[in-house]
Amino acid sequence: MNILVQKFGGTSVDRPEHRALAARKVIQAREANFNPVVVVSAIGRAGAPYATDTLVKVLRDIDPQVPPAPREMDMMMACGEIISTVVFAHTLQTLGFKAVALSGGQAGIITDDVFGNARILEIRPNYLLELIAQGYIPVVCGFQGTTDPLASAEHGAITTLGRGGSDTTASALGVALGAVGVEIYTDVDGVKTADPSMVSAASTLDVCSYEEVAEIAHQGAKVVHPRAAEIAMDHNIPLWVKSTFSDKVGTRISSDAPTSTDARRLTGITHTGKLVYIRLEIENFEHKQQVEREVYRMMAKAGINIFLVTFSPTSLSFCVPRSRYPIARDLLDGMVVPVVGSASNIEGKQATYYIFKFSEGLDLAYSVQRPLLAGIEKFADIVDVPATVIESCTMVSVIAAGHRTVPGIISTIFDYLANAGIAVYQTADSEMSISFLIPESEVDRAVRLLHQRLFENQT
């Protein structure tokens, strides 16, 4: 049927003349012969009346004590796709073509119940193709789905996808109805080397590897979700990312790019958001290992992400999402971690106590739990664990496929941030990247040093 799924972002959608703009990329398409399915995102970015993150805060204003509960909440934060999709559905139709909205739901697209990060189990698209074969354009509503409808439990419901949920919907279509390709629609012309709004001489990649896509994004760069790559790249479906402000053919991300054993290959400069370090200090090697599992059990069960985890003799480090920061400082201040029957208790001491402690002051944990220790100090070791943390941190990374076969190119880009003054907390690479722990203050110059170096300097 020659299919050919398009996406559109929140910026491509939010007002008149960009929707125009947009229905003029889907009426090319079908003059192109091909027949055309459309996702679109929200209507705006927060603060925009029909924005999703606007519509949350009406539904959280309503009492800030009290937090919606996830079902509600999927709800609401369907909305703006509902509303963009109705939209967008009737613009194409007073250009004189058939088109038709369509909820998640009504697409077919069935999830499972995890509401705010549901994951699509299946994608039912007979509807879609009987629209399709009657000469319809069908306008979908991203970043949602619904619960099996014959499923015994939650009959379906209404659940979202996720941050970029939208992205994630386009691919699993694309996978679904066997379309030719899935183009993502944004406001800028492509995968760039780096963000433009910090590097006016950054460049449009013509091709990219789903590799380098899903790395690049992964990393921190929001042009395509690294999930949407990843279901494109199981089922080898071509993935464009085009402007919708612009005729420029954009970049193809397919699996005919270079791969990563091209050592010369380098794909762009990233960066993350607002990071938080933290460094626990254990001197006893042998105690070390089980207080460590304490710390990542209890990260986990907060749903908290840790990353750049250091291994030391003596020292324990990470980097959590500073949103999620005081979350982790409220479960770690204080904590007590029992070690019990080790060999190296002193005194004959059979048990010892590790208590964290991030800093000093009367309203914090710490203060609290350690003289509820002394009691027993007599028949077990008391042990503080000093905190360090640097609250001000981000993550900038060298998207490089094939670095490890080039010895010293960690040392070189080093050198680059060290020359300029630009301190370096923590250092860690992958197949695919490699990445440093730098002071939040200096991502802009981190990044436009490293991407005139690396990139403009180069044939």
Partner chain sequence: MAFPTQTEPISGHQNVSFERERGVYAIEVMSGVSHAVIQVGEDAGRTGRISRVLSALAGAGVPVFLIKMHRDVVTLAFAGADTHTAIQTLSDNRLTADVRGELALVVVRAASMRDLHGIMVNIADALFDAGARLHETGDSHNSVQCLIEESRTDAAVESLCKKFELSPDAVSLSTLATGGAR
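Residue numbers count along the first chain shown, from 1. The term rigid core refers to the maximal set of C-alpha atoms that superpose within 1.5 Å between the two forms. A quick note: this is a predicted structure, and the numbers were derived from the prediction, not measured. Compared with the form predicted in complex with the partner chain:
R370 is among the residues whose C-alpha shifts by 2 Å or more between the two forms once the rigid core is aligned.
Comparing the forms between the two forms, the C-alpha position of R124 differs by less than 2 angstroms, with the core used for superposition. Once the rigid core is overlaid between the two forms, R163 does not reach a Cα shift of 2 Å, moving by less than that.
Compare with the form predicted alone: the form predicted in complex with the partner chain:
Here you get just the chain by itself.
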């Protein structure tokens, strides 16, 4: 049916003149003999009257002490896209086109019942296909679906897909409808080699692999949500990233782009996250693994994601998001991990109690708990686990497919940073990227420097 899915983000539909430009893209697709299926996000970004954040605030303001139930929260959050969809469908109707607004559920998007971060289970495209066959332009709410109306629990409840949900909707609809492609319209004209607000010389990539764009997105660039890229990749459907506000061709994302199996390829520089780096000194190598597990367990129970995990024989280091650091510190400070040995030590003690201690002023729980352990020192060793902290870190990443097969890339980048006097606290690497943990105050300089050396000097 020559279906083309076109997704428009919040800034593409926030004002009448922007909606007119977005509508023009849809009409151009129709004139080029495509059958467009439109997906829209909520109107505007935080602060705008119908933006998702604004709607959520209405609920939260009822009583800040009582968090809204996830089910009702999803119903509220879905309103932003419903309003946007109706407004956009009506815009197309006023221009003389047959358009119909559809909620996610009406478009056949069936999800699980994980409110706030639902996963698409299936799409029932019959109704959409019938509308298209009758000449309608369906305008579908992004970011939302519904639980199965026939399911015994939560039947037909509105769900939201979590971050990047509208991109996910577009990709999934593209797959379900057998579309020839999915166009993601935004306010930049494609996938950039760096954040253009930071690097004026950032260029637009003509073509990108799914893996690269997923990596770029995961490492902080807000172009296409990685879930959308993964769906497109798994089903081999071409994605385009284009600007609503220009006629530039944009970036094509497809499987025939260079991938990690090809030779070294540098795609971009990204930066992400306000991070805190925590280092724990655990001197007894024999007990270290058990103590580490309790750290992981504590972080997991508190819902804190840890990353950049690093071992040495006597230490464990990791990053936590800065927003979660106070909780992490409160949990770790004064935490006691008992390790019972299979045999008593030279002093006849059969256990070791490890107690975590942050630097002075941050060790309130330690200072209370440590004296309480004095009574068992006859029977057990009490060992401090000192914690040191580097606050205000961030991660700068170079997206470099194939770097692990080519010696020298990491060395080169490290030298660029070191020679510029930018401290590198830690590194991480995967098949597709190399990341450097640096002071947050240096992020602008690091991104500009790496872009200049790795991209601008190449052209």
